[in-house]
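The data below hold one chain only, encoded as C-alpha cells and taken in the form predicted alone.
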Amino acid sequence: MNEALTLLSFGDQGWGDTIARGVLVTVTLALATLPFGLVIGFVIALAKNSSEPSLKLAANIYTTIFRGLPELLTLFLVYFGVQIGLNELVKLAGYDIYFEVNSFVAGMVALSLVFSSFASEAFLSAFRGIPHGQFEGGYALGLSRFQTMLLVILPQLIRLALPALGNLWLILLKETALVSIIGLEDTLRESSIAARVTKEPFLFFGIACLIYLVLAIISSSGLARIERWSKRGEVRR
C-alpha cells in the first residue's frame, strides 16, 4: 500500500504530477474539440434540412464518411495524410521545408470531424421536432430569417438536442484516449509510460479508469444541471 502511494505521489519519486498533466491535456482536448464539433454539426444539419439537393447530398456524404470510418483511422488520416499532403505540395512548389503536424491539433481536427457527423443527426432530429409554424411566427413578427433562427429556433433546438449532445460529449471524453497513439501526452499515454517504467500496469491503468469515470460523473452531473436549466420555462403539467 505504501509503495502504491509513493508511486502515485507528486514529486521526484511519484508519477502523480505526470498523470495530472495528462488529465489536463485530456480535458483541454475535449473542451477544444467541442465548439468546433458543435458548429460544424449545426452547419451540416442546416444543409441536411435545406431544400437544396446539392447541399443535402454533400451533407449526407460527409456524415456517411465520418460516421462510417473508425475513429482511429480518421485520426491517422488527419495526422499522417495532412502531413504528407503538405510536404508534397511544398516539394512541388520547389521549397525545401518539412512540415510536421502537431498531435494536439491533429487530434482536435479528427475528433471534431467525428463529433460533428454525429452531432448533425442530433440537431437534425431537433429541427424536425420544432413545428414549422415557429418559423412562420417569427416572420410574421417582422424578424429576418437570421433573427428567427437565432432568437426563436436556436433556443428550442438546443433544448431538444441537449440529451443527445450530452451523450456525445461523454463519448468524446473517452475518444480522447485515441490521441495517445500519435504521441500526445494525455491521461492514457502517461499512465502507459508509468506502467511500463514501474512494472505496475494494474495500478496505473486502474488509476486511468478511475480518472475517466470521475470525468464522466462530473460531466453527467453538469449536463443534468444544464438540462434542468434549459427546461425552466416549460409549463408543468
Given for the second form:
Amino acid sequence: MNEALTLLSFGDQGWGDTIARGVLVTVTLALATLPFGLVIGFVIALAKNSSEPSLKLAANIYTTIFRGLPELLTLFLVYFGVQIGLNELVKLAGYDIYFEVNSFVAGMVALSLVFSSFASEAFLSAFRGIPHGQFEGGYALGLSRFQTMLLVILPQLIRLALPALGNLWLILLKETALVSIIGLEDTLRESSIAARVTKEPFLFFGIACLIYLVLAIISSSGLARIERWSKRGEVRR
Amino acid sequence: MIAPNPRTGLKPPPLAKRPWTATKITGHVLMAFWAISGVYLLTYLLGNLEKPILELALPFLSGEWEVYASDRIATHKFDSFLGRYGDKYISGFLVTLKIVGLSLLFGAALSIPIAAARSSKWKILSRPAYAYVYFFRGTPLLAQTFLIYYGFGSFRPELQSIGLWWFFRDAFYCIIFAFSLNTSAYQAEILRGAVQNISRGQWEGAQALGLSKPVTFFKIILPQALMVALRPYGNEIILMIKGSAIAAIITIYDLMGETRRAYSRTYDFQAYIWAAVIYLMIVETLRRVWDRIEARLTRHLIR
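Show the form predicted together with the partner chain, please, the one above being the form predicted alone.
Full assembly next; the chain just shown is listed first.
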C-alpha cells in the first residue's frame, strides 16, 4: 500500500506530477475541441434544416461518413492523410520542407469532425421542437433572419439540445483517450509509460480509469448545474 | 407543360421559380465537392482493380480488345495493393465480426442479471450494479482494455495458481472479456430503461387475470420492452463495431489491425481508405437492415 502511494506521489520518486500533466492535456484537448465541434455541428444542422435539397444532401453525407467511421480510423485518416496531403502540396509548390502534423491538432480535428456530426443531430432534433410560429413572430417584429436566429431561436434551441450535448461531451472526454495512440501525452499515455517503467500496470491503468471517472462525475454535476440554469425561465408545473 | 382544363380553359399557375440564392449555390458547390472527391476516390481505388477486371474479362473479349487486354496484363507492371492485401482485409473483417458477435452475445447474457440487480429494491444489490454500470460507462473503452490486458499481468502468479493465466495471456480472450463487460453495462441500462418504461397497468392487468409474476414478465412485459429497446440495441451494435477497432492496439489483426499492418509495410495511404470504405459499408448496411427489422416488428403499432 505504502509502495503504491510512493509511486503515485509528486516529485522525483512518484509519477503523480507526470500523470497530472497528462490530465491537463486530456482536459485541454476536450475543451479545445468543444467550440469547433459545436459551431460546425450547428452549421450542419442549419444545412440539414434548410429547404434546399442539395444542401441537405451534402450535410447528410457529412454526418453519414463521420458517424459511421470508427473514431480511431478517423483519427488515423486525419493524422496520416493531412500529413501526406500537406507534403504533396508543398512539393507541388516547389518547396522542400517536410511537415509533421502535431498529434494534438490532429486529435482536435478528428474529434471535432466526429463531435460535430453527432452534435448536428442533437441540434436538428432540437430544431424540430421549436414551433414555426417562433420564426414567424420574429419576422413579424421586423427582425432580420440572422437576428431571429440569434435572439429568438438560439436561446430556446440550446435549452432543448442541452441534455444530448451533455452526453456528447461525456463521450468526447472518453474519446480523447484514443489520441494517446498517435503519441499525445495525455492521461492514458502517461499512465502506460508509468506502468511500463514501474512494472505496475494494474495500479496505473486503474488510476487512469479512476481519473476518467472523476472527470465524468465532475462534468455531470457541472452539466446538471448548467441545465438547471438554462431552465430558470421555465414555468414550474 | 400542363394542358389547360378542357371545360374552363384555365391554366394552372406556373410553378414558382427557384432562383439561384446563396443557399442554393452553397448546396451545389458542396455537392460538387462530394461528387468530385467521390469520383476521385473511386478511380483511385478502382485503378487497383484493373488487373483482376482485365483477367476476368479476357475470355469474353475478341479481336482488338483481346489483344489490348492481354498486352496490358503482360507488359504493365501490376503491383496492386489489393492484390497483395485483399485476403488480409477479408480475414480481418471476419475477425472483427467474430469479436463483435461474441462480445455482444456474452454482454447480452451478462446484462440480464445486472439489469435485474440494478432495478432491485435491495440496496445491497442495486448499489454494486449501479457502480458497475457507472464505471464501465464512465471510462474509455481503451483504458478498460489496457486495464484488463496489461493490468491483469500484475497478478500473474495468482492467476497461474488458479489456472486462469492462459485466459489473460491471450489478447483475443482479453478483448472479448473487456468488450463483453463494457457492452453488458450499456445493454443493462437499455434493458432496464425499456422494462421501466412499460406502464404499471400492464402488470396490474396481468395480476387481475391471475397470471404469476414470471409469466407476466416473460409473456407481457418483455415483448413490449424489447420493442422499445430495439433502436438502442441497434445503436449499441454500431457502437460496438466502431469500438472494436481498438482491438488493433493490443496486437489483434482485426480489420483495423490488418490495415495498420498493411500501412506500416507499404506506407500507402489507400490502406486506410479501404478500411474506411469497408467500415462505412458495414455500418450503413447494418443501420438500413435494422431500420427494416424495426419497421417490420412494429408494424402493428400506430405511429
